[in-house]
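Take a look at this one chain, the form predicted alone, written out in structure tokens.
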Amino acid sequence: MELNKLVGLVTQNPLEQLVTFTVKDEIAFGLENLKYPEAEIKKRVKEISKFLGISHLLDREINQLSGGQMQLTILSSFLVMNPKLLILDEPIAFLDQKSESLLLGRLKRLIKSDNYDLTLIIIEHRLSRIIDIADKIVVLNYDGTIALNGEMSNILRNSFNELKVCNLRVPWLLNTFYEYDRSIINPVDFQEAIDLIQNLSINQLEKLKKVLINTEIHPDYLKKYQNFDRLIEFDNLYIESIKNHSSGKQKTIPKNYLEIKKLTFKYPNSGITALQNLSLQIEQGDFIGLVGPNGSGKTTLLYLLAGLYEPKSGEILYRGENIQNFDEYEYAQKIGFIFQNPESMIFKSTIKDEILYAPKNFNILNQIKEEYINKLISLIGNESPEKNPFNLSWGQKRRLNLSSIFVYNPEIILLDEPFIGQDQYTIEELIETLYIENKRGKTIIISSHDYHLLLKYTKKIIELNHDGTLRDYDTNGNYFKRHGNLGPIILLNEINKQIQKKTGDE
């Protein structure tokens, strides 16, 4: 019991730790078990919910929260007990940019404050998110041994190659300058980068611009698939030998493949409207990023598209027909849905049985070759087909989810925060797989708070407002150019300004 007062552990999956029915009760749960006075509990709950910006959620039921709202609730339930040591496993994975900035800012304030004696340990794949808050870094090898250990700024400046070898998601800014010139000292923050480019020549600026575009905006390694018509064989991620020329024939892509008309959804018995009066059209072969703040209805929209929820009003048309008119079994075969929580779609006790779960239910087991099954298993890692899926890591469970939908070849793939818990290599493999599936005509929608990855990989962006209405639907690939607050776009604009300035000077 004494240890519970000193140490807080926030796990990667918020559902593993939520034990009550409302946000208010969840935050108070630990204090109640420690027998704090009721007045003190109410006071602390009020203070911490305000501190983390979730006061408006106190009376909300847990099952009506978004992933990000769940994460903030769990964090509040530990911070309310004033722990001495707080361990956070991917704490910002489910958070939108505003909530992420709020949380990291609050944590930074906590550890710097004289009023709190708090040691913070953050487990995170994305170094860019914790540069401003962490002063030390420990990097582990695959076998659990320590690869790097030292001051954050020193490791970033002097051991960047070692960081990349360790398969971390290194900060895009450092990666860009590292690829541009490995002999220079990497700029750790954006102002250092701006200062550096002001001293570059036109030729150097043009080279840096090319590197930035090819690594962080339109990745070079995906360009080789631009003109490929079809997959020939499965290897590694099932992509090894592909047709290396275009047939020259233009494919006919039907318009209004999926059409959403005046869609509104309210959670039963709550009065909470998740989506309202939403209308948009999705074409076959679209590769779409779905963005918006926590609670804006992104996950709800995916559930509606998959036919798992029924709208209060409005309709969703698939090839011109309302999806509610389809046989559920028939429509389910057309949809591959990767849930936000990977354990939500694991049903069997072995990896192989999990992958074969859908083919058995769809009566297509005889169409699945053993070699294909083995390659889908290898996507998960070097694991036995008989291993229990629940003993896999979060990232491996996510890859198992992918294998379990790829096996039955759905037309539409919906992914809810698929990048959470994934290292750099796995993300690149995942994106390459989705990219090829898209080239084969599959329609893909990715809901994510990781705007940087959506900038690199998706073609269109749907943005929802906080109230579940449509804020923006960019169909021309210009979303990030128009909303130029993303780091790579800002740097690209600064490089272009310097090129124009130096050209004028000459």
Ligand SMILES: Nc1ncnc2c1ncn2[C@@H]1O[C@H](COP(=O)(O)OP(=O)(O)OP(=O)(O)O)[C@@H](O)[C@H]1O
The other form holds:
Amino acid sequence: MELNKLVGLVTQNPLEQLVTFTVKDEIAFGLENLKYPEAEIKKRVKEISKFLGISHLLDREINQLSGGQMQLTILSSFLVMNPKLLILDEPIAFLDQKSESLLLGRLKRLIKSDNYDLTLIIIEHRLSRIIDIADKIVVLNYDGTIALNGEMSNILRNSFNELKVCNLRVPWLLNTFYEYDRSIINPVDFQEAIDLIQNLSINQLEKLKKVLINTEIHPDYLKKYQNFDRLIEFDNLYIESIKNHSSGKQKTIPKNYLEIKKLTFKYPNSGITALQNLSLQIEQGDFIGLVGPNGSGKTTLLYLLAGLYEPKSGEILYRGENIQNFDEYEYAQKIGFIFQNPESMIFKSTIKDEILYAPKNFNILNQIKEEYINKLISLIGNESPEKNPFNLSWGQKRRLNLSSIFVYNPEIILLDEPFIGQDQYTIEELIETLYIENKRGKTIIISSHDYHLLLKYTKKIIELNHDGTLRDYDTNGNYFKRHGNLGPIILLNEINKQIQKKTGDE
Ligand SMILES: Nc1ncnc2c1ncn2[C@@H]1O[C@H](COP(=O)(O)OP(=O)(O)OP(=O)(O)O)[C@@H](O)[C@H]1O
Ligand SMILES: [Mg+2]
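Please supply the coordinates for the form predicted together with this ligand, as a counterpart to the form predicted alone shown previously.
Let us now look at the entire complex, which starts with that chain.
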């Protein structure tokens, strides 16, 4: 038997794996190559697309899919072949919560099912996502040697600190209790945690609450960025430039910084309406999380804000002026766009050329100090400026993307799913960088499915409905209070309830 029939490898970058024209063809491709009868192919394609919830997309063209839709298409194209071993490299990174739990649930069923003899290897940074499905875990060191290897439950209970040291994104619940008291046995599921807090005293509850807020809701360490003077203590060239940007005094912030008015966008030639009648205002210095299900128009909205697409109707105003009226590079220079796929914004064959690419285009190369360029190169890691960017790791490519926009000092930074493929440390590093940029007055909009990170780090949330209309737009606090179905918020509410109850009892 051929090896490729037995093994499927779904890589991290969905686009590079798609080979055909429509979703239907893509899923059928492997079976067709193996000369399966047509009726059998049809049947399997139908089954598998239903299984992963993408039946409605079968006739769609591949290049008309959102990131999450693409990921599900590729997965289908592998599962349809009934592989014996399936290797998935961050399979849920692009998925919304519904598709994520659908997919994980389905994979779990496949593994447990007697009809399939499937071994699954999932590469994933967020441990919480796979505790339920993986029996074993292998953690690698930077050099590829094995750091930890064993039964999942055993490692979670007994080697939690080692997991943290390995820079993994550990499950928030375990982490909270671990930080609260290292001597207790960590609750692994929510019910255990709720049971546990029933027996805590008021003082213990207060302590747990503080730890929870600090680790998962509003980290203390970020407060230093609220204080401009403290920030300067981070003395380095990168941060030096803040001094020139802010007098430390509160400036008056124009309300109408970016204004979206009745915006509707249809993809030409496809008739797909991605955004509908969207109206909202963005203030200068906002730090916004952009959320919504797969295909709700997040990426499209970022493209429109960047001036890369033209609205079908409605308009986007920058300081009161329609962005269509600006000269070609005038508005583009205000925007730093970090695309969903880091490779799609790398154009040059060396790191240094890549960083100089935009300044050359904008004709501002002579304004940029060599020292600053070196600093931007060093942000990527200890790499030669002459290295080919395509040989960097995914995370490093992402950092190169950042350096290549920071170099021309854009006012508005748009990031499409920037957390994908990043470990704990690089996420914190990215967030610190963005906080500093935000402190310098930059406006930041991050599209992401990672509600935990958005809760922790952003200041406002825009939520889109699946049909591209606006569902909600509010400050972070209000938003998460209203949509309080996120673990840390539920636990916080439970702790508050207990505190109230125990105070009443006394
Ligand atoms: N180039 C394109 N041509 C036609 N339709 C497209 C194109 N790109 C996206 N679409 C469609 O427009 C809608 C919005 O897509 P968009 O990529 O903005 O969604 P998204 O919210 O970013 O989704 P995801 O969370 O999966 O990244 C979807 O229905 C998608 O299939
Ligand atoms: Mg998207």
